[in-house]
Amino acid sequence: MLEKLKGLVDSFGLPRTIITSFFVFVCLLAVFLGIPFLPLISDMVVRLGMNGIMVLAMVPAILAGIGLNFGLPLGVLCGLIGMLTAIEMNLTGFPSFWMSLVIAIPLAVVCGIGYGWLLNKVKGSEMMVATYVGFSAVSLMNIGWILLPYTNLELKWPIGQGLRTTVNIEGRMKWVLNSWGRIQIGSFHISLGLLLFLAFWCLLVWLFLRSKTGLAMKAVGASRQFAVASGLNVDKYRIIGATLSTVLGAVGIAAYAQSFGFLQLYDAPMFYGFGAVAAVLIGGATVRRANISHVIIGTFLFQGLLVVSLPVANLIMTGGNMAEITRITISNGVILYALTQVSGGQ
């Protein structure tokens, strides 16, 4: 019996088993405390759509042999520039959102190619260098946000030079995906547009991974020596993986921001990579193996845990900021635990 249980845990993955068990415990605790559960499920689904594409960005990087893409903030910055430019052009609604992607994706392709070239120069230390690239890009853009020639008063500080730390996109592109095809049944709602947008990008990645280029990229990630012996250009396919990951990061921040309702500049993009890495690891991925199911499961577990833990903490600890402190502790604790399991399953 114990051997079967151990085999089941091994097949499911220890990180996923522990986080799932904790998630179920918190959900049961929420029901016991009388917290309405349907609105919580709605929030979990919304957060899945909000964060799913940024987690999806981990898949091509892992399969190309780059490993966990801690350089995700590079793509996030491209997405932010696209959204800021769309606002500068005074666009609203879906035109504003689509123009953001039209601007952000080519920019992310250029940055992704340069990023992939750099990672090819440091084979074996990709994750360390990726973290440095992400942090450095965010720090450099702290200067960029001050110097970029945007003139829209919604973006600029009313006094002085530079962009606001937080830009409100109310009336611009807020909830353009969330409100499209929204289904409301009592206290339960589904943002169909947001989920379809996530499904569309998952489908594109799924199709790409089954194309000739995608299969070659996976072969490079599986065994560099075998790829070389087969005549594949290892550096080329690693660049493709890094570029696709950067593009998904740019698209992901657009989906996230339109749902969140604000653009957060300066140091805010620095840590997006850690949450995405934790989610894909919780979903069952490793530094060499990842697929779309890992993205969906991991994002739902990670975000679902955050959704449920806050109201539970609010009821258990009513004094001061203890609920928010608890939420941050749980969030960072899950990230830290997932990162300690980075070598599992190889």
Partner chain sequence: MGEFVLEMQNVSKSYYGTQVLKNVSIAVKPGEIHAILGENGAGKSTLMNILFGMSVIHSTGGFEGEVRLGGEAVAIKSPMQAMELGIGMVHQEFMLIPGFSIVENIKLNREILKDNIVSRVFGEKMKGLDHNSMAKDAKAALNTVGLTIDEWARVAGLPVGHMQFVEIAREIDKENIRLLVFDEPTAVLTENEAANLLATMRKLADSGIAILFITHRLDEVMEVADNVTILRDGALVSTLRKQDTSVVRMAELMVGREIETMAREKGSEMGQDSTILSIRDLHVRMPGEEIRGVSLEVKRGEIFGIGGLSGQGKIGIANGIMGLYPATGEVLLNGEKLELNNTKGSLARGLAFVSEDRRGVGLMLDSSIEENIAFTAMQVKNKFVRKYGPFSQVAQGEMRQHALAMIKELDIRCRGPLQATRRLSGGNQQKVCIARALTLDPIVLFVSEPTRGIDVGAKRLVLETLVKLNKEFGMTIVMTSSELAEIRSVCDRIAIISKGQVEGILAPDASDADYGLMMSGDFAKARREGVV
Contents of the next structure:
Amino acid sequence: MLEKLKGLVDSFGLPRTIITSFFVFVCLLAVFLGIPFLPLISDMVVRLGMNGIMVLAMVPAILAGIGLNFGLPLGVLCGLIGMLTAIEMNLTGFPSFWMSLVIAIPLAVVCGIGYGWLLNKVKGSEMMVATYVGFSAVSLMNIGWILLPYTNLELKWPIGQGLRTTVNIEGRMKWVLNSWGRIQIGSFHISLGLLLFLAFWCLLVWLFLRSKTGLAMKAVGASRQFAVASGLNVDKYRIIGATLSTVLGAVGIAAYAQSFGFLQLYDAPMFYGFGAVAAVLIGGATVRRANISHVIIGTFLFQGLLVVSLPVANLIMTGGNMAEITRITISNGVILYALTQVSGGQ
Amino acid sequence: MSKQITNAAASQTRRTKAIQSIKNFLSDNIVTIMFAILCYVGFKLSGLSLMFIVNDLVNRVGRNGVLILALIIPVLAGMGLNFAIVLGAMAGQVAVIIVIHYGWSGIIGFLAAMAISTPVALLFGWLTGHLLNRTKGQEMITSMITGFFANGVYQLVFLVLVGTVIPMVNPEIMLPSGIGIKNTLDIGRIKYAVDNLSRVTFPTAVLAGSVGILLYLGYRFWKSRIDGRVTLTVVSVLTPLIAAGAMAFWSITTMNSKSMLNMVRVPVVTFLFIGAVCLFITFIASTKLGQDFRTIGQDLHIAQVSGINVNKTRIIAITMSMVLAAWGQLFFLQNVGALNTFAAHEQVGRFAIAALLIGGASVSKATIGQALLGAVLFHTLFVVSPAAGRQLLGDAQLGEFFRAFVAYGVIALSLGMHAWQKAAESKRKNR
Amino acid sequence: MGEFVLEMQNVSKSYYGTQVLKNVSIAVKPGEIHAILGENGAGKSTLMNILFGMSVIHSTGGFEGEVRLGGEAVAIKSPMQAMELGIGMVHQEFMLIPGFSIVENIKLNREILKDNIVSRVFGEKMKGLDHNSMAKDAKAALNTVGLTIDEWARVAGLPVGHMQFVEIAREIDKENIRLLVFDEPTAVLTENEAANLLATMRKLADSGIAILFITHRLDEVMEVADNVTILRDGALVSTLRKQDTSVVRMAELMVGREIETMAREKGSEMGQDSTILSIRDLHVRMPGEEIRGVSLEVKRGEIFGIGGLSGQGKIGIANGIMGLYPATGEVLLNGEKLELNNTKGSLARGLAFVSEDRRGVGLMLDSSIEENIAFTAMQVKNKFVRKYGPFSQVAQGEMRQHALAMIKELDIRCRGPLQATRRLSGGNQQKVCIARALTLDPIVLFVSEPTRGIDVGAKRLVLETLVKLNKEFGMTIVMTSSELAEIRSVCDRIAIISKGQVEGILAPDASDADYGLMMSGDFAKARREGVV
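Mind pulling up the form predicted together with its partner chain next to the form predicted alone we just looked at?
Full assembly next; the chain just shown is listed first.
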């Protein structure tokens, strides 16, 4: 019996098992405490759509053999520049959102190629270097946010130099996806626009992974030597993986920000990578293996847990920032567990 | 004729050799040299007075020195830059909170904090060591994530558990709800507990430093007599001798002048403690344990085969680092005089590591000299960059962002270069 | 104290039911140099693993028989214990730390310590190092092996030959050393250095140390050994005194076995004798298997064998032609020049390769059988792909059909084409590799070590598959293997590679002595001296 249970846990993955049980427990607790559950579910679905693409960004990086892409802030910065520029161009609604992507994606492609080139130079230590490349890029852009020649007063501090810490995008691109195809049934609501947007990008990635190039990229990640023996240029496919991941990061932040309603500049993008990494790991991915179902399951579980635990924690104990603490502990705990599984330990 | 030619050729090779060695020196120390220049330019731009900078620097080096030195032993043991000293800092903070809670003050309070922090740091070190043994080859990312993870647990303990699970009543340091510790604690009770034990003027400290150099030279001389490996060359004797002489001369003239530097008061015991930590690290490096550290650092596999208990030795290394970090954080806090309960530890790892790297250390090599030099350079930059930013671009914020970027950038650069070399090496081996 | 330093009596060992050592006994006296001679897989390393108490032995159920040191039975459980009992090993690849000085390397984890105040309280680990005494010991040991060099020099900058001597110095510095094992010590040395080394071995033996000398170089055995034990297929063939034997006799004993020829009749296209692949002055920089100027002609429709001892370079030929390791020289396929160092080009021109590193190079272990089979052909020949302008999608149906056909054709035992290759047995994994190569419709198929790590029954199946491909489809196959018996059983002609060059080409039924001499690289010399 115990054996069987252990086998089940092994096949399901320890983090996924623990988080799922925890999630179910907190949900039951919420119901038990009489917290209205339908709004919570609505919120979970929104969070899935909001965060899903950034988590999806992990898939090409992991499959190309780069590992967990802690350098996600690079793509996020590109996305932010895209959105800021769209506002600077005084666009509103869907045009502003599409323009953000039109600007952000080519930028992300360029950054991604450079990033991939760099990661090719540091094979074997990608994760650590990627983390600090992400940190450095964010702190360099801190200077950029002050110096970049944006003039729109929605973006700039009313006095002094530079852009605001948080830019309100109300009336610009806020909720363009969320309000498209929004269905409200009582206290439950769901927005088709947001989910379709996520589904669209998942489909693109899925199709890519079934193309000749996509299969080659997967082979490079699965076994570098095998790929070489099949005549593939390993570095090229790793760059493709890094670029794709960066582009998804840029698109992901756009989806996130339009739902959140604010652009967070300065130090805020620094830790986006960690949340995305944790989510995909919770979904059952490992440092070497990931697919789209891991993204969906992981994002839903991780964000769902955060959504439900907040009201529950507030009811049980006053004070303290339970949601934040849960987020930090779970995401980093899951990453640590994944790291101990890389070499199996000794 | 032919003799002339050989002579010319010899002098030629000597010259190219000299040029080569200068080139090597430059390329080996490029980061440090760049930062020295940057500091100088920043100093000039900032328009700050020398006295202001020296005063600030004495404070900052005094309070950060031990934290930076805490990084050396894990590097020696091949575990890379120990981002997990954040945990050590937390151990120190735990101790401070306890000490403040019980209302101990002054040097007694400080010593109590040291005593309390030590077992906590030992425990953290032991746990981290086990974790790092399970993630060989990925120590740095693991230690970094461990720091983040521990931060979550730390918040859980001091925001949620204190006052609920852990019985504690103390309105002075706790939030009004009775649960959790305040965001900022006034720890005036132990402010300057060590720093103010004894202070001397800056020139006096420099004079003491020159005496220290002479003593060290004497030790080297004695050592060269009994140990075949240590040989004294003209350069290795003259350089410190001249430096000591210049320092002594400068300090004596300054003492007798009206220089503002006479107003700078150096905390004697703090610097003596930093000196003691340096001696401790030197001593450990010279022992059998130190040799084991180095062996493991050079080649894990050979160390294992030759019968060294690799895992245990690595745990010892990380634990030593952790205890030093805990004490280092205590020195930091007693100087600052306030505890930012949930943020004070966050920057510790990054700043200490950046300082060490700026001093010329790398992921696989770090010395005491590099740590001290790095401390001075990094904190000079810290002091001058906001002012320089304001002067240059009219925005002090920009200078602050710049120094933050420098800290991240230098770590990224160093990690990248190390990984690059490692990748190139393994490629060479496999091809 | 008995007459012998080491006696190993009736030692047998099996791994998971496969017997790798059968009743082997050897005995070594003080001052004796005892050579152990055998092909790869003859059981030399297993014997040494037993002697050193390696964990690989104990974790697989130990061994049968007895080991006696100085007349006393001992149970050696770990390499550390072996060291304490006075057994030393000079490794083939150096166990030296490049960043350390020679002294530190010689005294690695055996540093001479001295007390200080702290160590009296905190114990052993706090003791300081007595550098002077360490240097004195190291110097003495270096003198014994005849190396005059600054003992504080770093190992990193030393020539390879010196490193070997530092290793030896480290072993003899161990005060109780009485038995020293040299594991193919001359493999990495130049001729001069090798001669020096042999002289040093003699000197050490004369000082009373017993030496076990593992080698495959027959001339070295003749030069330095007192006695020689020859192993073949895990069994002891013979123990001889040097005076009673000769290079030719040893060669025969080392190789000799019954050759089981696989029933095969020549296809009709054989005998046309047209060259399909010609290799001229090929050099390949593959570490450990370097090729230094090989010229060969492979004929259409034959199975061409490449044999030789490991480390001599035979593996390098196929790897070089396929562009996996940097190569120079000229390769003609069907008379047209092949661009070297271009894997994709080689594959596109109709060469296919089944690698010796099945799990590393040959397979994506976590991917499905069908993906493994189809992958290379998809990338190189655009098979199983549908094009939509610049985009493409994998043609799942075609891929599945092909995989199913291959599974049937090669009799791959699996749960279906979607099973991950990691879960397959070695033999079936090898068949997947062969299927992948066949999917490329190759003109010439390179197969390296096709039966390595496969159980006996599966070995036969794999070899039969190769013969069938050759016979039924007339496919030209170049097969590289360390197992001489196996190449002799399926190949038409066999080239033996020694020191990165072709030592000679033999027919499968040539004499054992010829094979033995060629493998050990003594053939040319023996011929010069008129022995053969």
